[in-house]
Each structure stands twice: as C-alpha cells, then as structure tokens.
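Next comes just one chain, in structure tokens: the form predicted on its own.
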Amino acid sequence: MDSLKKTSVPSVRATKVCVVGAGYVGLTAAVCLAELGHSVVCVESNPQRLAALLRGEVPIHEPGIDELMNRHAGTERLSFTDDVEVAMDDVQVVLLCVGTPPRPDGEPDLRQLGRAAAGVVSAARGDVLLIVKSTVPPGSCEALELLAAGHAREGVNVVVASNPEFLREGQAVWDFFNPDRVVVGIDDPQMQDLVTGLYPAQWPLVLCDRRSAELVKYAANTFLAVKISFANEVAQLCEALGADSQKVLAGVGLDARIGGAFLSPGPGFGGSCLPKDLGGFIAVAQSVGQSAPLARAAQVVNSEALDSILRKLEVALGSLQGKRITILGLAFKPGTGDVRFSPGLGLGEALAQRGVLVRAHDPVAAPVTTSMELVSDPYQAVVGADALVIMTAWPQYRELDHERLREEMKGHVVLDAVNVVGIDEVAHVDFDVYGVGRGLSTDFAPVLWPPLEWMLDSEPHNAAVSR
C-alpha cells in the first residue's frame, strides 16, 4: 500500500477504543487505530453504510482505506456495529468523529456531537475519556462535558478532550501516519496519557488546553484558505497584466518563508473542510466581537472565483443561452470523490440555470442530485459541445486526447479552470484555450501607459542618483 510503504508502523500501548461515526474522519481513524495495534469498535448509524462495512465494502473513495479494511475488519482489531451499548463493553476512551456542518449563518451546527456523546455517555459503565476529532468552535469541548455529565449514569465521570484531525482527503491514511503534529487539549492531567497513548510517542505532539486545540484546526484551515484566495488574487491581476500567474506563483513560493504549497489558482476551494471552517472561523470571531477582516477577504475571493469562470465563457461563447457545455470533474479536488462544496458542481448549477445544457464527467464523484446529465466517459461527453471546462485536476484528464476531443466537441473553447493543459501541447488543436492566471496578448497595451507617464521626468533634468 503506497500509504504505508514509506513508513513502517510504530507499536503504541493497545487501547479497546470506539469511534463514532465512520466518515472520511472517523473510518479513516478507526482502521489506522487498528493497524496500530488498538481494539476498535467504530459505530455507525446509517443502515446503508454499515450494511456496506459489514461486507467489507468501503463507502467511500480513499486510498488506502480498503487494504487496512480487508486486514483488519472481523478481527478483534476492527468490528462495526450500530448498537452503541455493545460498542461500549469495557470500553473508556471514545472518538466523536461525527459531522458538524455549518449552517446558514456559518456557526456549525453541532446537533449530531450532542447526540453522539449523550448516547455513549448513557451507555458507559465506567468513567470515559470523550476525545473530539470533528471540528467544533472554541468552548465546544467545555460545554459538551457539562451536557454528557448530565446523561451519565451515577458514578461515571466524562472527561472531554480535543484531538482535530489534519487529514487531506485523497491522502488520508499516508497523513494519519505521517502527521506534520498530533494537537491534544485536555485540561485533566490525570486523563492526559489516554490521549497521548493512541498515538506513537516519536510522533510530533503539540499538548495545550482545549480552547487553544479547538482553534488551532480553525486558524489552519482558514490561512490556507488565504493562500488559496491570494493566489486567485494574483491570477486575476495577472490576467489583467497579460502576466503569466505560474511563473508568477512560483517566484513567490520559492521564498521559504511563504512555500509554494496551496500557491495555485484555479476555480476556488471547495470539499468539507476549507469552505467550512472559514466560515466557522469568521462566525467565531463575530461571537466575541471580533470582525476577521482577513478570513472575510478570503471568502470573498472564492466566491468570485466562480464569477470569473462564468465571464469567460460568456466573452469566449457570447450568450449562454442554449449552448452545450461540458464539465470535466465534479470532485472538489483529485484523489476523491467528495463533491461538497464542489467548484465543477456549482459551476454546472450555475450554467444550467443559465439554460445551458451541462453534461459532465468525473472518474470517480458520482452526485446525487444535480441538474446535469452525468456521463462515464469523457469523450462521449464532450460530443457536440460548444465548451470544455475542466473543474478538477485529475490526472487522466492531462493524457486526454486533444485530436480527438476537437473531433467530437462542435465549438472550440477550452476553459483549463485547473491548469492542466498545456498551451503548447495544443497548439497544432484548433483550441482556443483559456486558463486561469494568464493574459492575452491584447492586454499588453493598456498596462504600459502608466509606466511610460511615470518615466517622464517632469522635474529639470538632474544627474542621475545612485541608491
């Protein structure tokens, strides 16, 4: 497994652990738990999906996950069960991996952490540790401890604890064993070694309170969300400019103070994580009295990346109305298949409601409900379109055959969202092709007026003057 091949995995103290909720988050935990060495028991609610973990079917698109599934699962090392009373036999520590999605306001709705912890609370026999790997605003672990206290039976003590996680979905696993660092904020010190024990002890630990643990995940998520909105900030002075933003991008990411990583334009950042916790971060600061200029800015950019992605094709296809247009990727990024918060899957939306007629492909994200019609090959896909617009980064998309692409579409725009073709690989297409981040050559003249103004002296003539 490419997760694992890097790294051999350390043995840690064997813990009997459960884990609720077995998402991204908490499947990806349980089964790394358990090639750890842990006894796990992962809780999960919904009939279909533990119907598919019961047969050792993996729900969801993570490499890696499988492997550690077909190992583990049925073993005293990995078991599943939607019957919270059996998960909590002699168990005391207890992951809450559920979701906590933000609603309309941008406060995360943290209804299902309730009702996680009240169940495995009511069903403990002896003390439990809860350790909180969702995301949730600061003051969250504090006042969950008072609500699961208060569904204890008489005698049980609840402590409750931060531990977010900082997997990337697509990488997951290869995160979980390699982490960059492992937060915990527990304000018992008596409860402190539970946590630490789950994890190996040459892995890099950063140990604080709970507030502090809950907000460092916020603060992370949101500065890269930043960097994200500034390199789509760059891109779009770059067009103007007739500049080119990866040449642009890739100056600036050399500086080893700022690194190049999440450096990129492209269509905005989507998935369940950035979108979320910006959101979360800038309602949390609202709360205290806080404005978060900064994190709003960021928010604003990504919001417009879609705006400009629908202005390109109006200047490129004239009106919408009509035309054919086809969305390579839904996933919000490659290497999954989550489409929440997807850019391909609001772009479509959007262009539907345009009364463009969106067909789509995604070798792997599968919506739903959507409003296009979503097609298994991209060729096919492509078939008589006025438009291409590639959404997501995948890499089949970069070994696409152009000839053939031009032979099926009708039109001859291609509008590379992502970057992934090359100017010069179509150059003998009939491609007109537009990026994000480059300028045409009719931009130039503009852009050079005010540079000649201000080399016009206005002043007597002087010697020059060194500095």
The other form holds:
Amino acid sequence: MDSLKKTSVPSVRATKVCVVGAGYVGLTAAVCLAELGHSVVCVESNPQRLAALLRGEVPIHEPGIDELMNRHAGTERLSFTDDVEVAMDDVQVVLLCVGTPPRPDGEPDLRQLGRAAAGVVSAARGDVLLIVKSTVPPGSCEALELLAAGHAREGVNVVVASNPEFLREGQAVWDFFNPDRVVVGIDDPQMQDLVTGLYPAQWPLVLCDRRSAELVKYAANTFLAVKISFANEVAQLCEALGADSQKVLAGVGLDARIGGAFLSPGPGFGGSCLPKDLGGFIAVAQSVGQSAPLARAAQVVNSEALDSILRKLEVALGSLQGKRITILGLAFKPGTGDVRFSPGLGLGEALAQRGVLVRAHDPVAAPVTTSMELVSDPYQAVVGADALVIMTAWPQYRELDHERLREEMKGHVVLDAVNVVGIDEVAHVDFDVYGVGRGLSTDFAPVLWPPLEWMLDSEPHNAAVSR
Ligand code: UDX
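Would you mind generating the form predicted in complex with ligand UDX now that we have the form predicted on its own?
Entire complex below, previous chain first.
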C-alpha cells in the first residue's frame, strides 16, 4: 500500500515499547511502531476487543491496519495482552493511548489516563518513561508525573512526556508514516532521545516543553474547527445571496495564505476529536480566566448547521410530523464507521423526535439506535420517502442512479448536506435539490441588495457618511 512505501526507507533504533489502549490511536501506533522495527506489546483491557486482536482481527475500520497486523501480530514485534505485569517486563517506554472523553461541562475526563499510568508504573521494576499520546489539557503531564510517582516502587523513577497524536480516522496509517510534524514535549533532557528515537530522524520534529506540546494539539484542532465553521458561515451567506459557496470557497482557498483544506461546508464537523478538543480548548481557556471568543463562535456555527438542515426540510415539506425521511450517511465522515458526534446520527435523532419515520443507510457504520431503521441498500432505503438527506460524502453517494432514486421515492426533495450531487446531473430528474451554499430551490430567493439607488448620482453624496 502507498502509505507504507516510505516506511522501508527510514530506520530507527529498535526499542521495546508498551502501548496502553488499542483504540484508533493506540492500535495504529502499535502496528506502525512494529512496522518501523520496534518491539511492541499492546495492553487492552476490553475483553471482546482483546479477544478479536488475539485472533488477528482488527476491531476498527481503518485502511492499512489489517496488512500490518497480518505482518507483525504474533511475532516478537507485536503482541497483545490484558496483563500489565507481562507487558511491563523489561520495558521502559510506555505510550499511553487511552480515551479522554468529554465530560458534560466540556472538560476532559482524565480518569482512564490516571488508571493506566498507575497500572503500568506499579508493574515497573525499572525507570519508566510515560509518553502521553492521548489529548490532554496543558499541565496534565506534570500532574500525571506526580500521580504516577506515588505508585512507583522504591528507586523507580518516572518521567512523563507529551507526544500528541494528529492522525485522522480513515487515514491513520498514512498519517502515521507521513506526518506533517512530530511534536515532543519533555522537560528531562536525558530522556528526550528515548521519545524522539521512536521515529525516523527525517520526520519534522517540534521539540518543546510539555505544556506547549499539549497545547499544540488543542490549538490545531480548534483552528481546523474554526476553519470549517467559517466555511459554513460563508455557505449560509451564499444561500441568502444566491452565490455558489463551492466557487466562493475555492476562490478563497486558492490564496496560498489561506489554503483550500478544511474549507468544505457541510452538516457541521463531528467525530471524536474536533468537537471534543474545541470544547477542551474553551474549558482550558476559561480555567485561566479567558473566554476564547473565536472558539466559542465556531461551536455556535457548528450547532446551527443542523438547525439549518431541519429548517430547509420544514420549508420543503411543511410539518415534518408523520413524514418519511431517508438519511444516507451516518458515519461522521467518509472512510470510517465511527458515529461519535455524527451529524447524520444527530439529524436522525432530531427528526425522530419530531415524529418523522426515519430510515438510514451507511456503507460501514451500523449504530445501535431506536431512532431509525437501518437499511443495507440505499435504493431500498428511499422507498416511499418524502425526502432524502445525504449526510456523509461517501464516494458511492456521488455515483447514485438519480432516476432510480426518484422512482423509489414518493417525494422529490433531496437535501444534499455534503454537496455530492451534481446539480447539472439531476437537471433532468424531477428533484428539488437543496445543497449547502448552492443549488437552492426558489423557496430561498436571493435578496436584492445593495439597493440600486446607491449607484445613482441622485443619491446624496454624503449618504454613506450620514448613514
Ligand atoms: C481530526 C484531525 O484532523 C486530526 O488531526 C486529529 O488528530 C483528530 O481529529 P478526524 O476527527 O479523524 O481528525 O477527522 P477530520 O478529517 O479532521 O474531519 C473532522 C470533521 O470535520 C468531520 O466531521 C468532517 O466531515 C468535517 N469536515 C472536514 C468538514 O465539515 N469540512 C472540511 O472541509 C473538512
């Protein structure tokens, strides 16, 4: 696979590593570190997940992981266990990759991290370097070092370093081997090489103190969230003015100072990281008396994206009570089966609360939900539907047979929240397509503004000044 071609080039000094947590971050790190030549033992406490891993199965949908599992699992390069004592035998370097989910107030729940650190340090017979990959508020590494030291045997030293993970779901293996940067925060110069040495020397490195490293992750994800929310705000404006957001944002993104990535408007960002880290950034700012107005605005715009979809459906269908609406796409983005903070799932639940009969299709995601009926074929999913809403930009939704969809549907409303339907392609089909920032039905007539008088000599010259 392409993502691995570059891995044959860089070399590292082989190190014994214990990875705690076999979720997206931990499992990716474990198989990729094994591929780099390290000897990895991965600790997973969930019995079902561990059993799957021991059978050589990959419990998450992530391209490239299967291949690396096949190559290394069961060899001296990669093993799995739930026994920390076994895992810590003759191991100094530990990667902590456990979850830091948001609490209701937006602040992260760090209890899994505390438990993981206490567990490995209690089992260690020699000095330990704990490397925190999980996303944590600045200051956490210092606090964890204090906590972990309390669990260490006599004479065992514990050092905690920060090495935040930036991988994207669906591209995790590619991102691991092609990092924009490796960020390492460590205050103990003697241990520094143990962290940086895990990665090839050619990879771009940002070496700093622990608080700065921790903040890089929050700030990067907050910036991405702000960028997407800006794109959504521009798209809303395009709808009101009759402009095409795809052209506008393409024009904006071609400015090299801005860049086109993360400027696609849509149903709002979801997933396990952007909403959580944006909330975490705000909580961190508030903890030191700052209000983080930009970050809070990004949150507001993101929640309005779902409101806008509901409003469009109401304009198109009238009362939603008793209507049949089909959602295509429940994963929070294409390429993953993850539905955490998924706009598609959120919409389904909001529609069900309004008395809508919701059916949904997703090529990968299969959430446990009572709000909607899951159907395995997109054409069957739309049978008898009053409206179709596309919520995830899966490639297969770009290839849909629109005539067939129209035949199966009762109504003709298509709400394309991810702009995958070509307006020209459906021109011959009896569809009313509502996109995001484009392709609107006449229900959303653009306003005429500014008034013509502003261009006429008869307008008093000082009008603008006095206004
Ligand atoms: C993100 C960061 O990109 C990654 O660096 C970090 O480590 C984890 O969080 P991920 O959550 O996997 O990765 O998904 P990402 O590709 O960033 O997309 C996040 C959300 O933003 C998705 O809901 C996606 O659909 C949305 N998005 C992305 C947009 O709405 N518009 C865009 O232009 C880009």
